[in-house]
Amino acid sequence: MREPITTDLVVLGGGPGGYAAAFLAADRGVKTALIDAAPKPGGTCLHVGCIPSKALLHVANVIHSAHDAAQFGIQYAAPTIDLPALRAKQLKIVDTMASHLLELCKRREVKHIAGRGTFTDANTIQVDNGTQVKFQHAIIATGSSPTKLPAFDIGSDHVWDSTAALKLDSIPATLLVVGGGYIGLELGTVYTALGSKVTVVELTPALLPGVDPDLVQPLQARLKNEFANIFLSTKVAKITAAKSGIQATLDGDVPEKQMTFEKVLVAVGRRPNSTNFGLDKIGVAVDDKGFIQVNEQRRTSVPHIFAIGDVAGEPMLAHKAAHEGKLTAQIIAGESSLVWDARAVPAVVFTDPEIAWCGLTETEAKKHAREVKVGKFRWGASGRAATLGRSDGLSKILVDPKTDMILGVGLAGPGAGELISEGVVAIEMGATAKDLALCIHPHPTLTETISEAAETLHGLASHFLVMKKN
């Protein structure tokens, strides 16, 4: 039996949350311990997630860029796939992120341990490689794995969940994508760029279930045009081997009942890592959801063990994950009052066009009869927009009635992602639409679009004439 470790601080997990926390809490001078069950850090968003997806969807825009280019006059051949240079190049930008994360747990003296850990009592964990490690603290970061439905599981590798899609074994002549939410599109416009013929099948009545339908509304006009179809209150309601690939069955308004796809994408959610790792044994408390439940400092049911990112409840972000992560480095170091009271997570959609908001939407706003202004900015009257023969997109701006404070803020168009954290400064700062109309933005810009969408609740916009009423 080896020696154990002993440690102020053990942090279960080395994704984004995860390393952050390590790093803050060893920077302050809490000895740390990071155990994590891959080789090097990341966790799934570096090594499965969203850093491999986003390389290939920046293949995919540049595709269509060259696709669109023709509007401009300018003709390209079609695109010749070397698909292992493709995956080399995806493999190395992991890499080479994940030994960088490697070398700064060294020069930080963060204890990196691979293996994966399990709770033995409330201040012990054993590694399954013979570790193991007594700590004073805990932070549980472990994450999240693709959600897997028992009708989907025939044992073929004809069905592929987002991990097996992005090591991008092939390119399939035909794939089905189960699940119209952001992983299932994203990686469906990935697959249709390299020459796929893709059919998404959503079980809803809309793509992306819960993001407001006007930011939607782009998104889906291009992907009628790109995707093979698009399928909406439709099931797949079995799927069967067949010799061609895979055989679905279709319950919904649609032409086939029965179609055949040679690869079958299940992207119908995520589901929390909370079992299997001892949590019952220390009375650790998991909600019926699976996510580990925690108060506003991110503290378990057991007070000296924290958990952060997507085992501690919604939204499953790698941001939020790591703005936690650094939270509890911060209370554990010492600087006991300080809670968490972040006001607006922005999220991304990585497609084609992107879809970004932070804080109140419309959908929510509705749902719980809160009374909001709305100012909307349309990209077909934006310049920038025009030169980049991108006028298909939306700047829209929630405001409290009573008081103009920006509640929340959503937009569709190239680039939004980067134009989100706008709107995350000028909620967290409680500015006003008043203030945000009021401060200069360059032209010609897309980042205009969100002050012009500002202006529209003020009288103020010059290229959009706002009614007025009688």
Given for the second form:
Amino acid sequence: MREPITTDLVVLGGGPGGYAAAFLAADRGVKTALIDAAPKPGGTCLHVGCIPSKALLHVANVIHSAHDAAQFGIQYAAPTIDLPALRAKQLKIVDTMASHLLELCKRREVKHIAGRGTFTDANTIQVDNGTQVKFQHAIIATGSSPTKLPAFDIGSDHVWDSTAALKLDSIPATLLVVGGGYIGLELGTVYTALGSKVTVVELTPALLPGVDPDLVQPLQARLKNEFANIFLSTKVAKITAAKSGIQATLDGDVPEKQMTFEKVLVAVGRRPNSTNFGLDKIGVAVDDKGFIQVNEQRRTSVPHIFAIGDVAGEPMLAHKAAHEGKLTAQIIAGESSLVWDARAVPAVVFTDPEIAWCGLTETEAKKHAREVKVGKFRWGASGRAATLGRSDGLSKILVDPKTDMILGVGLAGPGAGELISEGVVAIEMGATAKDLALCIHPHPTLTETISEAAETLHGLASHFLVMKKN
Ligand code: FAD
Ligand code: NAD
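Since the one above is the form predicted alone, can you give the form predicted together with flavin-adenine dinucleotide too?
Okay, now the whole complex, with that chain kicking things off.
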């Protein structure tokens, strides 16, 4: 039996939440160990999520841009796709970043332990490589996994989850995507660009349910031409293995109830990883969806144990996990009065066009009967959008009608994911729409669409016509 490792802090899970927490705690002088099931840190986001998917979406963007250049009189031939080379580049990006994280563990003297950890009591984790870790504090950052539905569990390797789809084993001639959310639309975009005929089936009446419909509209209009089919309010009732792939039975207002696809990608959400590692034994409370219950400091029902990231609640986004990780690291390092006080967590769907929002949305405002004033600027009136041949975007700002304080920002258009940070800064700094309108934005840029949205609220917009009253 090996001697147990004794540490001030153990972080279970080495994704963007876990490693951000471990690194900052170590920087603050806390003796820290980081346990992760994979050989190198990075978690879902780096190994099978954000980074590999965005590398492929970059390729999709290059293909789209080459295609769109035709409107400027530039013709490119259809691309030739060298799948092994694309796969190698994607793996290299991931492995370089993961190796860098491992190096940062060493330099910061964070003890990295590769293996699955299980709590055996409220101050001990047993790792399946034989290591035992005794700790004062723990941060649980075990992330999430794809939701599995029994109807799709037919034991066929023609049925993919996002991890399988990102492996790029082949480019199927036809791909059924079950779920019109983040993953379905991002990976549907990738496979369409690579040459697959993609059919998206979404259970609810809208793509990206919950996102403001006017932001989704420009994306939906473009995807209508790119995807083979988008079936809304439709359920995939059953799938069976067929000679030529997978036969799907569709339940909804569709032209054919039975359709056959080479592959099926199931992207119907993700579940928190909160079972099978001893939480029940140590009394950490979990809600009915499996999320670990936490307070505003991200403390669990066992006060010296914290939980962050996907396992601790929505939104399941890497930057939210990292922010929580840094918060808990600082609390454990002695800044005991800190609490979660972020007013705006940005969200980005990296489709073409991209959709991004932060703070309050119009959908939420309506749901909670909260009165807001909305300034909208359509990109048809933007000089920069015209020069890109992409006038299909929208920028909008939600403000408090009494104080003019910016409550939310929503964007649709190429580059929306980069632009949204202006909204985050504005909300966090307590800016008003007038403040934003009075900040000079460079011309010609897409950032002007945000200032013009603010200007519409104050009668200052040049490219938005306000009809004069008689
Ligand atoms: P994770 O990154 O899931 O890491 C948890 C780690 O804990 C994993 O390495 C896991 O193996 C390990 N683990 C679990 N249990 C144990 C145990 N018992 N012992 C040891 N180790 C354990 N978010 C964005 O913000 N932007 C994006 O563009 C984006 N794209 C995505 C694309 C895809 C295809 C997917 C699937 C997700 C994407 N996400 C994106 C979501 C993002 O990946 C997650 O929100 C983020 O990874 C959550 O971080 P985390 O630290 O909570 O957990
Ligand atoms: P999601 O919740 O975004 O979308 C799932 C979709 O599937 C929903 O629209 C839902 O209505 C639909 N659905 C559910 N059951 C269905 C069924 N039986 N048939 C048809 N449709 C069904 O989930 P996801 O796309 O799996 O992504 C999981 C999470 O990962 C996201 O919520 C997000 O937090 C994260 N993620 C983020 C990014 C990003 O930040 N760009 C990218 C990918 C994933």
